[in-house]
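Take a look at this single chain, the form predicted alone, given in structure tokens.
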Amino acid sequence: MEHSEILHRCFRCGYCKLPSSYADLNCPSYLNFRFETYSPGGRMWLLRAWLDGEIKTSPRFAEILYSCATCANCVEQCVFPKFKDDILNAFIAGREELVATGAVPPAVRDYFKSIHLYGNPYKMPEADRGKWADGLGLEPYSRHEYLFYVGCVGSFDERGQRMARSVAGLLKNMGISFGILGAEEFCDGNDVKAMGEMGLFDHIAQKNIRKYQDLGVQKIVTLSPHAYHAFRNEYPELGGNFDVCHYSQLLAPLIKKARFKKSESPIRVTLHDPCYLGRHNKEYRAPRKILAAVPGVQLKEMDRAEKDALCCGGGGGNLFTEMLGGGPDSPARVRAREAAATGAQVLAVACPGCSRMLDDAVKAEALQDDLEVMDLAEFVNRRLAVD
């Protein structure tokens, strides 16, 4: 197995669970379980004993091999830096082990299977991939300056949905040259991958190269960090390189030529950090100076930000999965927790994902008539002049 190497090096000194202040649990699985073996050094110390034949391949392996959300915390807190960057590659290579073997969990098998027969996880017909833009004008991509992407979320789910509209339209109110796929766009593969499935992962990321180099793309706008993740950094190892951008980095420096409400009142909003833009790719200042810029705007950072922020649960296909489930100490729903602790109205997010997960939680909570889970495009949009 890729990164084996790694396994034994770890002394579960447990760093990996927490955040920088060591105040609060930070693994999503071990916050959500409090079984050693679903944090990320039991996790490194159960696959050496797996592959040191100590251990056998078994349901409850793969669920906890699966309940890991790639949230790359342990990433980020792991005291040896000689090994520290391999830890989710190695557990990502552990259920590349168990598909090569079909010893996955049925939920994420169903996933695969889904993404083979329909393209898709939500099995929905390829056709009615362009219908979130219904009645928006948007332009059929052709030699516009971006691809806005807006992925299997974005295109199928109704938050996510709501989300891609959005987006677009505060794309097309900020005079941005952009076109979409519609129909033709397919899914970008980054849960593919952080699922194990690499064979599939290589089909999905080619097939989407020829098609944007057929078309000439150069720039691509995504909706969701995880395709701004795959394609920045899965995608150029098979020769697809693009200048990606999240739509928060594309705003952010354009946002101060909107043109905000005079009289709206101020409001209080806190932040959610997506992992895959965050922890993954070190974007955290893009949204918050999108915040900055609308008048009234006061953020209320929670204890957990940044580098440290509690990851929803939805990554690495547990958005489909739901290996981690909705209970009270599942992350999504300790996350709005924290989030209403700040006395925020609103919980902006950046990730269609995140929004889905959040949002469910809000309502777990029984906190939405107090705190509105909101995109920072929806939020941007409400507080925008109407000529």
Given for the second form:
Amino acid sequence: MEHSEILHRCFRCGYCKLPSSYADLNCPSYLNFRFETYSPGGRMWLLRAWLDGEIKTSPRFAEILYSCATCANCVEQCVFPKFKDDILNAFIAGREELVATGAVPPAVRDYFKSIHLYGNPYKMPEADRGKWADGLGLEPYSRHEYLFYVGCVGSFDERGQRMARSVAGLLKNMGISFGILGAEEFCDGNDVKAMGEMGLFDHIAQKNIRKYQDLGVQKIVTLSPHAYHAFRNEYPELGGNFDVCHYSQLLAPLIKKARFKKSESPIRVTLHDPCYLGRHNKEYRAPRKILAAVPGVQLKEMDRAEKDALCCGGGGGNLFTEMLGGGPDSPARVRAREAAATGAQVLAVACPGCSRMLDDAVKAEALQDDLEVMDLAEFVNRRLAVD
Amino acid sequence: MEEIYKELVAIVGERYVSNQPEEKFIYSRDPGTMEPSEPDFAVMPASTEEVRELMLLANRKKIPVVPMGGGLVLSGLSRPLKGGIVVDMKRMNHVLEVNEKSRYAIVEAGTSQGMLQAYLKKHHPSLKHSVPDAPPIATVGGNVLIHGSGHLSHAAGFHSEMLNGIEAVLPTGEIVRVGSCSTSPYWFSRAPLPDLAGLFLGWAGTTGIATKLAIKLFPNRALNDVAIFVVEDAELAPDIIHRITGVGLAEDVTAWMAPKPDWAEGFIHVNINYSADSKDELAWKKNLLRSPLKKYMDAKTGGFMMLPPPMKKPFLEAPASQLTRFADVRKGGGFEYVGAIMPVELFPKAHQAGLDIAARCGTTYSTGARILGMGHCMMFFYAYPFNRADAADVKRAQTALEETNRAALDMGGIPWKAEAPAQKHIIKRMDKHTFELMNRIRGILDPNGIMNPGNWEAD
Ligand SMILES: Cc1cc2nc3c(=O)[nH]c(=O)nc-3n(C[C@H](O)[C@H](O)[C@H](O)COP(=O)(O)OP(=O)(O)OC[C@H]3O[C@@H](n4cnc5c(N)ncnc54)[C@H](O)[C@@H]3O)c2cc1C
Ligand code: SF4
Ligand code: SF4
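Let's see the other form, the form predicted in complex with the partner chain, since the form predicted alone is already up.
Expanding to the full complex; the earlier chain stays at the top.
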């Protein structure tokens, strides 16, 4: 297994269970399950035991590996600089081994099947991919400056679609030249890779790369940090070199030009950093710049913010496999409570996955009267001046 | 076993009980060198009442119960030597009360050191507790009950001395309170009542499960600083420590000796950590702490190290993560240490023993000492790293640890949080009547011998 050489170097000291303030449990799967086995150190030791034949492949072992939300808190917090960068890679390599032996959990198998059969995890016809844009008058990509890539959640999830529409609207409003692929778009494969299906990921990535190259795409702006991560960090190895940004990065330098309503009352906003924008790609400023540009916004940071943000639990395929469940200790519900504790009226998000997870969590916590989950663009749009 | 499983589920809920191979594997071992020993179940209670029900069940069925906090003691004390139930206490992790004026905090026993530290920083920034250098997920319960020590140990001694009271569940299921909390709503001290806290301190979980503890808090001053006094001759160390602790202004006094980095080899470094509310106060303390060492500076037998701010940083960090990082010295994820409690005058002997053992066992060493109270005693540690993937290397560290335990006892020290085999060595030297008393107490508290069996037992 790739990265197996680092497994025995884990001391199981548990720094990785916490944020840098040590304030609370920050590994979403450990937070949810609480057994040592579901902590990063537990996974390291179990993987080693599994490779050494000390424990067998089992549904529980598979659950332990797949309940990791690939949030990279462990990579951020591990105190061993010489191997920490590969901790998550080792977990993904472990998943790859499980895929190879056909021992993945049923929900993961279903996810892969859906991608194979339908091209998306929602089992929706690919022809419907572009429906989110109906009525918006967006142009099909054709030598525009940017390709606006929406991804599966933005295309098929009702919450994601709302977000995609908001972002597209704002991009348009800001005068950005962009086109979309609509029904021609395809899954970016980021979660497929995080779930260890490397063959399928390569196939998806190559298909996308060919398409983008044929269309002459040079710059891509993504709705989702997951797609941003895949295009920016995974595609180049397969020959796909594009100039990629997340929509918050494209908007941040332009937003000060926007015209906002003058009469809006002050509003308290807290921001949830998405793992694939934040910890995986170290972008913490762009979303904050956008919020800072909106008149009346009082940013109320959560105790765990930026590199210490608690993951919503939706990464690594968990948005679809729901292995972290929806109980009171589920990371999304803990995060919703943490957001509410800041006194914020709006929980701003910048990822369609987080948006889905946190929206559900706010409802499960019966906080919807106090706290509205809003994507950055949705929030900005609401406060823009209407001509 | 199936029937017990069901009863455990009825107590803590299905999510928090496991008899699966994965949990059996992880809960059978800790990061140190001791051999694994499998539990039958791992269980995670959320309340004192659940702990009580677990105890009643275990006592009825005569199943071993092994309390576990962070599992970071390194000497294998939370391995279930005779199987049974490992009780992972980390769901009981709430800070229940902070009394600012009387400077104490009441916490659930599974509260991690890090969480308490962060809680105080946020809600009571003028207060702090004595943080051990263990990784921050180590629990307050696990640490206090083993007589831990930390960043305020020069000021206030062992963490067990900073304990105001305990709520514990006895092996027979009674919930007891020890200290002022037995009689008053306040958890202000163990005095003036007969002190029953000793029934739980130093017993390695063999007398009951602590569910709540009150510990002393201390002023958290705005400015922190460290000075490091360096000397080559270990014979001088006891006097140097005596002089520094005599000033009474430091919070933590620790010594360290290591062959790496190169500049450190052959020297004894004495770290003096102190804090103040203002720059003037800090400068005043600095001068006072330096003055008793003038004798050595004049004689050029010792001196203060030049410490630019970036170099100070790791010495001001609490907990000091560099201690944890020692585990990767041999690129192998492991180290264990003997911490022997002994009088300060044994420093030179203890130091020499460390060098000799490391040379004999062919292992790297790192030794040092944390001074308890005003030099009332010290915890002298001998840390040996090992490569977890290399059985011979693990064995080498194990041998060095065994030798060290024996050497510490030979010179008049007592291994702290001793591994089960080292406990047997201690028992051999212990006054016979003392050990008999221990057994009588244990027999009363735990008639069925369910609590962490295999510990504090003679051959
Ligand atoms: C890098 C490193 C540095 C360290 N530095 C220090 C230091 O500076 N100071 C220091 O004091 N220690 C230090 N330690 C030792 C140790 O990790 C700590 O003392 C730690 O706090 C132990 O707590 P724990 O929760 O991990 O206890 P565990 O290892 O889980 O348990 C310790 C013992 O207490 C028992 N126990 C645990 N919880 C309960 C309970 N609720 N009721 C009854 N019995 C219980 C267990 O059965 C076991 O016998 C260090 C360890 C490491 C790895
Ligand atoms: S992954 Fe790093 S921080 Fe986590 S337990 Fe292992 S060594 Fe410690
Ligand atoms: S990536 Fe996140 S969920 Fe996965 S083990 Fe690390 S901290 Fe836990």
